[in-house]
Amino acid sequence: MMDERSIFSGGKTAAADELEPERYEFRARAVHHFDLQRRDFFKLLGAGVLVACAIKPVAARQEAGGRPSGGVGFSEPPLPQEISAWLHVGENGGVTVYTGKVEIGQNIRTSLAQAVAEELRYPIAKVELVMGDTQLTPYDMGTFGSRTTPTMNLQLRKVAAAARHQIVALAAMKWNVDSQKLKAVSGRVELTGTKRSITYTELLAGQQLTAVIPADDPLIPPAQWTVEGKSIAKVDGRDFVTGKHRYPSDQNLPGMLHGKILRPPSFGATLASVNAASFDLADNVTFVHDGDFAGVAAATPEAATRALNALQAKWNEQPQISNNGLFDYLKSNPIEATGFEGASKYEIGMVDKDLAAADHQLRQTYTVSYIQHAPLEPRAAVAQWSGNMLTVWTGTQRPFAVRTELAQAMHVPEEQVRVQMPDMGSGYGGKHTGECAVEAARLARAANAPVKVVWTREEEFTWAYFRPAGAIDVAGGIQKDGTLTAWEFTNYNSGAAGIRTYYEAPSQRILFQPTRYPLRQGSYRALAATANHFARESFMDELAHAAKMDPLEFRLKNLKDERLRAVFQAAAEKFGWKRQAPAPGHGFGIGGGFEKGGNVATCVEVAVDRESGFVKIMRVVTAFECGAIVNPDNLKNQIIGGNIMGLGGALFEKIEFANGRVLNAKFSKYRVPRFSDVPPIEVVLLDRRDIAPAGAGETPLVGLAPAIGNAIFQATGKRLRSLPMIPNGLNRA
């Protein structure tokens, strides 16, 4: 059974390196297994100066954390014996910072540069980050779980502070003065009370220094920030606007071929046989058949597609369930799992007794469907072999895990594999695995040339993992005055993130139950916190109506956490919750919660046309607090972006499947939010300079779905308990 801290703490006391159970992809078997010893493929007509801030090797593994055995990409890499460099100050005045974190659209390149510029007291324009390169950066577990700001921001602040102290000490030695009389300002060291100053580069000229990060290194408090806490423009933002930036799918190498992979006709199908008797010889094709893998590489994408279509394959298929019976299947197929994915139960008080004694007792079931990550950039990878050395450029949130996958699949040591991650076109938790990189590497080895593999949209929508579907049973009891007395909450399959109620209840029974599941599933932005918040906040609304209380007042009556109370009150104040009633056909709704160090509350107004069933989101107000704010504009963008993304899962995103086949594997059939769907979104930021900053990439979206559902109920009297709520309009919901 999992440690209760990680599942049931609501995130407030969980250790940062504990893994949530719904990261199913972390323990899944590898997609491809290669022999590499058999000759089962053939070719046809073949075509200066630094400041190195170091930590002890045991700590050099950025957020290594615990690792379950047997999962994809979880072998522990050998720790470097040499000092791991994090930061260099060059003779040209540039500062280079090394981090295993990656940029996937959340703008951490900017916020981490702010952290370094703040503590180093250096111009941010001269700070450059090298990110996600397994050869150059310290080991990192991955960019997920909103960990970058609370962990890497802090780490780089310590790195930069140690470098600054070393530079100031060097100036004190050079001038033979007490270092307490010196201060660092914008890349210079100044002697207090005089006009004497010297630049960092002048001090470091001809010298090589190493600074060690002290355990108790004092950092600049947020109240004295001059760079952090400011809305600094996006680093390299112009390159993204003008098209200069090269995404993983834009990478090209001389002599590069293009790869295509033979996919099964359905989930669970196994390859019985394949041959390639009718290639177009003019296409200069390399064909690979290795175990369950078959693919081709050719000079152009079009030639590779022709070669793929020429393959003659036979498959053994298995019957599969459809989405119509999904939730009954999940609830009737529980499993007893071990390790971090195991079933977990938290119980206090006497739930059954207090439920029976309650003045009002309710029971309901809520469901959430499988949905796709739908990243703007599908999976892409370029692989190149140089002798036994493999280099791969790919879009991934976990470069070091992908390095492990490649080493295991290609039967080479990890030291012979380098993974580089150009800033990619989004991930949303969906790019933790490296199957595309493995495919490119296998074809490149056979072709003896660089190979690029770019998944089509249909491949991305079918063979990438999905956000887990789930069924959630909730029961609750309240007294006549609205006091919550009993709470029971069971999540089947979806996951345990955000499962613990933050409302006060003397009796609680909370269970996460893993189940068998029909589709490949794994991490998605906010994990199961979205599902669990939807069920909890919808049910709280139902309890409020049973008690004949205002939904906000009911929440505040049963909520003691001051940070969460503050965002509910701030959102309601900005929204005008009590100042006006909704117009006819309109409804107000509220929802919120806590996850990964952030507190959120969202108010929504909807307008419903009862005749047509059309629902329009009129406006959204979200209040958010995640400690001290590093970059207000970037935080605001994260909150707005989370709400826009959340619209899809709340209203219409849903994977439809039958007999092992996805039925809507393209944007023309899979509905994502459009410009016309996006309402005005107002953001209220609560800046708590007295609290260490937390991440904000996930939590902002968890209050939206229940707020919409609660608003629809107020407008229509119709309670929607399934996500998505209105995939075909309200009249068919």
Contents of the next structure:
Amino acid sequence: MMDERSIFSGGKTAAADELEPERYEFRARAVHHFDLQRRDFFKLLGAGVLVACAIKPVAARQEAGGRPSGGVGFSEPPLPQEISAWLHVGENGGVTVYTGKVEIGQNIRTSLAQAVAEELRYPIAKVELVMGDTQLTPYDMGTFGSRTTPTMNLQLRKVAAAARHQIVALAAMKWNVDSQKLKAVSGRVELTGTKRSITYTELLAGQQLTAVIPADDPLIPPAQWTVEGKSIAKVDGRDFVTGKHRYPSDQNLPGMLHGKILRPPSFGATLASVNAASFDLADNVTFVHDGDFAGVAAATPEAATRALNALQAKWNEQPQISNNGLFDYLKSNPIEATGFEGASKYEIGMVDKDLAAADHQLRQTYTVSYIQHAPLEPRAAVAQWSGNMLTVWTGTQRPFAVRTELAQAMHVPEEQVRVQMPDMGSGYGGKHTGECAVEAARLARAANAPVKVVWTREEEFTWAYFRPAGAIDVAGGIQKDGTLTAWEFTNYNSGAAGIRTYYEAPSQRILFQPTRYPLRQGSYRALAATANHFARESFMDELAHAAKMDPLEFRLKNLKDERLRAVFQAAAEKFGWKRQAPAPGHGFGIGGGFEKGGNVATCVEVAVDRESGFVKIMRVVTAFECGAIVNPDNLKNQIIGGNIMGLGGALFEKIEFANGRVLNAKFSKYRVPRFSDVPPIEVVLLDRRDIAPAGAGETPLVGLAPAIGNAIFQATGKRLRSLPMIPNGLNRA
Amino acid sequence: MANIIKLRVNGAVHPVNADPQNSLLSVLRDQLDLTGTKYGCGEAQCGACTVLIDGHPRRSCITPVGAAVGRQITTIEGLEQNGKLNPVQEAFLEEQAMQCGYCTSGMIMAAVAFLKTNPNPTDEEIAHGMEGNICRCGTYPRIVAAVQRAAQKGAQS
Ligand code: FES
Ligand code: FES
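Next, give the form predicted in complex with its partner chain, keeping in mind that what was shown is the form predicted alone.
Shown next: the complete complex, the earlier chain at its head.
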């Protein structure tokens, strides 16, 4: 039986740690118990205080060890094995934070450092984050789904607060005063009402304290934040403008070789034979043929490419479907299974009856194409074996999952694999897997030398996974006064994120139907929330026109959720939705929604040239609210970046494929947004300091596509129901 | 196949062992360990690999290293002078014109070259002049602001 609550993440009731079904690339994870050896730790880091954040509830005696009351309890409790983050404040004044999260461009290295600096009451410049290193940091499922801010940010705040309490307790003991009389300020503890103060480092000299965070440690409320809530510059920004920062593809090791992989001519082809007779001897090529895998390694990328071109391979190919007919294929190939693999459904009321009884009834189909993440840094990995120990530097959003992948592929225990993730050239949900790491590791073992593999743009466009294409059928019924009475929504293949409607409708039938599909597919920034919002918010516009109502009024009439109403109203207000009518040839459109703890509404103005059909986006206004704002400048950066990325999928990005081959695997053939595509974008931030912060890397982009489509409709009377809406550039509406 | 080529990069001469047909990008990255210059496409479409050759912006991914012999090559690593950032670098920091930062080197190199030809650009001219550089994170508006800011710095100095 399917379980509605655990499958739909779109509803407001969904728990934060549920996974959406369209994360096809995920597999069940191996739970890793991290062995934190207390003594090793202090040996490594020196004296100070160490605070760990336990995933599982901590036993009472351990809690006692973490409680600073009266300065007792600094015994040596065993640390829990399952922890999500830890922090060390050293006697030398350095603060080191360990988290399995990774930096992929969302600036969490900065925002997490801010969280720690805030709670610890410590200068942010002295806070260092060790991230995404499977040997040094605690297990983490991965950096995706806008979960860093709601989870890790909170955990680190708690950890840092606990460390501060420990330090304050030390001062209380030293001065023999009540810790209530003490105040932590910028790395010092002060005795209120006196001039007396002492630095953290003086207090920590020679100490080896450990603590596990107590669940009820009071945090600094957002209203009193001094570091959080501020726009802090990227902590290591200078390394990025000087070219000094080393991304995964920039790792170079002594004696390192360069690897190239023999790719099949089409998806799913199997290797019948491969002949490696004609290598240039001078190139000193390492050649590996292992099942369907064939690859070479040589001293330079050019020599490796020469060797690759010298391989003669025969492949067994299978006929495959192409772009043409894709949506019919998806709709006629449902996967009939139960559980996570199969359909999931939400139903209330009597949809068929209410649809039939409605004054207006409408039915439409929307489609979305396959698109690629195309992160500017393609997949890259450097693998090095020393004996049976494997170390891999690679760009991934899930270093621990890649470790599992490597261990399985190379038949070694996970303990012998270390994955390190240098801050990378982004991912957008596209780098959850470790295929490039496995390729480098396989070649490195054969070559007995470190090997680097960097995918070419064509490889990244072809052999990475894609955002799933999908078809969405929507039906709705409304009364004469615009009250929505029935809602039916079926998504084929694209996914379930954001599938539930936030509009009130007494009767609803909402279905996610997985199907057989032609391309390797997986997560993408905002997942299916983009497709589902496109269909829902375009359809709401169609219903509004059927009811002869203003699209904003129609939405508000059927919307109770206060937070969502607030962003719709804020966006409309800033945009001037009611104050002005569009000029001739221009159109206004609105779209918005809720996903992953964030509320967004976007207003767009387009201008369409009647003669040429050229569409120009004149301006965009996006209102966004995701609870308390952690870093307004960075939040704006994310919202604008998300909208610009969303512009590509809305207007022109589309993977063309036929017979198992991608036909436009290049930037010259696959158009991504560029400077001149960017309209003026205004952001309205709603700061809800009474609500815990949620992430913002994804949701801001879901309102854009429907807002553009709705604006084009208003300008031209033409309804565009497929993403991308204008695939051949902006000149054919 | 010893094939020694002398390259003048960021003011210093480096002998490298490379086929003249090899791309300048791979020589910089793999032989000289100057990894600030990035690979993004290999077909002159994204600008991540932009370097200056005799002051002109060039796509190092499609530039044979042989064609750069005897010329002044400047990479992102060569912009900083005696610990002082180039005004464009400063402006990128001040505007926080990056997310993942992978496009940043190419953007800065393109901007340095662009401002030489147009020291007082409008925002539209900047967008037009930088059109060949892709930022997948969508930081374009900040990049325009950074180039504008650098232009103003240039005007003051
Ligand atoms: S790598 Fe040279 S332009 Fe893209
Ligand atoms: S900042 Fe990521 S590509 Fe530009």
